[in-house]
Structures are given as C-alpha cells and as structure tokens.
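As structure tokens, one chain now follows by itself in the form predicted alone.
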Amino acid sequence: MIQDVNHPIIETHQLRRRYGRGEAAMDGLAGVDLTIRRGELVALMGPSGSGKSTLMQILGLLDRPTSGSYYLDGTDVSRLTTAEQAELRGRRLGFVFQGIYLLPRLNAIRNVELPMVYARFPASERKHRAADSLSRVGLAELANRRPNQLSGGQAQRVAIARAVAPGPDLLLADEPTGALDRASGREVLSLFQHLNDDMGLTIVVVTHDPLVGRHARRIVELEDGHVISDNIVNEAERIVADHPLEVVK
C-alpha cells in the first residue's frame, strides 16, 4: 500500500457534538481541530467522558457532529447521504473494538469475509482476501476454527484480520486490548504497529492506557471535549516491538 504521508486523511476544523437540550445540554466535543495524515499511527487519549470515544464515532462516520467539518481523505462527509457515508466506511474505513463480536457459528475465516459480503465483493475476492488478512496476523492455521476455540487475543486478531481484509485507509480500534490480558495486549498492539510499518496502514488507537499509547507515534490527548495536547512519542519512550511477526505466530 502506498501512501503519501504528507496527505491529510483526516482533518477537523471546530468539531462539536452536543448532547441534549437546552440547560441539561452537554458537549460531548467542544470544538476539536484534528490533522492526520496518512501513514500515522495516533493513539487518542484521555479520562472517561473526555470526549475521545465521541470523535472516535465520528471519525468513523457511526455519528454525526452537531456543526464543525470533517474532511475524509479530503471528502466533506457532511455533504454525504446516509447511504454514501455508509458505503464509504464499508470500503475505506475498518473498525476493532473491545468488544470482538465474532459471531460464534462462523469460523475464523467467514468472520473475517462477512464485511466484505455486505460490500459485495465478488466470492473469489472474499477469500483470497480473508485468507491472506488471517495470514498477515499469524494465524493461517486457525482459520477453520470457531471463535469459542481461539484465546481471548487470537480472537482479537481474527477481528483486525476482519477489519483490514477490505483494504481500508484507515483503521480505527477503541480500547482493542480493554479485555485482554497484558501478554495477549501486547501482541495486539506489536500487530498494530507491523501493520503501520509494513502496509503503511493509518491507524488511531483510542484508549485510556498510557502504556498503549506508548506504542504510538503520537498521542493526542483529549479533556472535557477539547484537545489539551498533541505530541510526537519520543522514541526513547516509545515501546516497539523488535519482531512483531515472531509475537503472532
């Protein structure tokens, strides 16, 4: 995947989402000017009610913004139809979750080809594609499994093998390693990374964990709906996997 690093795919200018009616109204975002461009890896961060889960739903076009704009790959997604901004997460957006929702009657690999059904790719497609994705996260020989005979972390990587199958542009994960263990975490987040360095995939993390966003590149730190800080990590604190492949075999 080549990606031109100095092109936004994603820019906010004065995002708001607002809860609510008059005095019990409530700012979910309060104004937030956000760039990111291709090839980051950016992990968002703050306490709860901090505002990053909200832009991490609008970013993902699950949610609308009360006014502002968001750019996507230069697009005003706000012009855009409910159906257009529907086909557009199918293609270009992907999407991991602390909640895994692999759907238990389905093996590994129809887990991972189910989005790109309701994308209609064609049937040869799909399989290539999910064969290859479950290859890229270590775990080729699992794909006939059901998720009730994979670890709480091999289900967590059938779901990004889920998420990158359709070769999207931007990979959004909130709290992917909330309900795994630190050992299984750290697979995840060395697998985030590989997928960074080597495909060039744009990724942003949302998560409360500052040892997560240690795998970052940058964190951008939220606060009562406001961006409080915006850092580069400096690579001297930067946790980084020395053979990611090797931690997901």
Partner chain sequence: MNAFSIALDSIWAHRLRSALTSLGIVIGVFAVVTLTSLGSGVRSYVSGQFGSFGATLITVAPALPHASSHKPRFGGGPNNNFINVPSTLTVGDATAISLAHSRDISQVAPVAVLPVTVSPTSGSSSGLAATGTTASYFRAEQLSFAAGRFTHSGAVLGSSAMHTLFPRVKDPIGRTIYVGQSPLPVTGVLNSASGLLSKAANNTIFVYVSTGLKISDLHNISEILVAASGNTQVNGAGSVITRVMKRRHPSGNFTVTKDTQILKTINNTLSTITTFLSGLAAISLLVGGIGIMNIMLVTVTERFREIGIRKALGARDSDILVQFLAESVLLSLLGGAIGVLLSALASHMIGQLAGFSAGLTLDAVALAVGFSLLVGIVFGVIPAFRAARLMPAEALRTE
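Now show me the form predicted together with the partner chain, since the one above was the form predicted alone.
Only one chain is given; partner chains and other molecules are left out.
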C-alpha cells in the first residue's frame, strides 16, 4: 500500500453542520478544524450530542456540512457530485456502524462483496477479495451464514471485513463496540489495531467508551460541536492490543 504522504488524508476548516431552521436551529458542529494524517488511529470522543457522530458522517461523505471545507486526501469533496461521492465511499472509505448493519437477506460473503459490486469490481477480484477479507477477520468458515445466524461479535467482524475488502484508505467506525459484550468488543478493537499496525490503515473511531479510547493513538474530544482537546496518547498509557485484559483489571 504505497501512500502519498504529502498531504493529510483528512483536513477540515471551520466545518459547521446546522440542523433545523430559525429559532429551533442548532449546531451539530460549530466550526471544527481537524487534520488527520495517514496511518493514524484516532478516537473521536465526547458525550452524546457533542457532535462526534455528525463529524464522522461528514468525514464519511454520508452528510454534507452546512459550511466550511473538507479536503479528503487533498480533494475538496464538497464540490463533488453525489455520484462521485458514492464512488469515493465505495472505493476509498470503509464504514463500521454501531449495531448490525449487514443486509439480512444476504449471507456473510455476499455482504462483504456488496461494496465491490457497487464499485464495479470484476466478479473474480470481488470474490477473491471478499474471501480474503473474511479469513483475515477469522470467519472464513462462516461465509455462507446469514446475519441472523451470526453472533453480534461475528456480525461486527463481517462488517469490518466488508469495510476493508475493497482496500480503502480510511476506515470510519461509529460506536463499533456499542452493541457488543466486552469480550466481543475487545476482539473488534484488537482487529482495528491489527489493521492499523500491520496494514497502515487510517482509522477514525467514534466512541464514548474509554476502553476504546485507550486503544487509540490520538484522542480528539468534542463538546457542543467544538473540539475541546486533541492529544497524542503516550505509548506507555496505551493498552497493548494483544493483552488488553491486564490493563483493564
């Protein structure tokens, strides 16, 4: 994975997102400047209503900012058409959500293939990458299961396999452990660390779970639509991914 290190993968200036109109209007984001470089593992933290999910949706091109600019890998994405944004979502971005966001009528491997169907990958490459990706999250044997035949942790790992299968530059996760028990949650987090360490994938995780925060290399805290702190986590304070239990206890 050869990467251009000249510009950051994410760069925002005075990003605003306003919901509603007139008196009832409120700012989801009230001017956020954020720069994320390649290979970072960043946690966006803050209480609910702080704007962290809104920020992630804008970073993921799932929503448009009311004002401000957003450069994704050097491109001003607010100028792109919806079709171009869709193309970027499919090829360059991967998403993992809270809860199960697999399509219930497709089995695991079909779900993993889906973004590559939309990105018009050739069928053979699609199948190859999907199988690869599923085995990377340790679920090669469950490829033909439907989502309702998977545990919550397994389903979330399928979702991660789906997010990384097309080879994205950026993985965006919104409360990925929110609906999981602690053991499954830790599995997901160590998977993230593995993807970040070994494959250099840039990951942005939205969470209010301190455990997730402690897996990150950088923690950005939001409150009321503003960034209130942005800290690089000291290597000594970080949980070593392979032994998370020792620190928690």
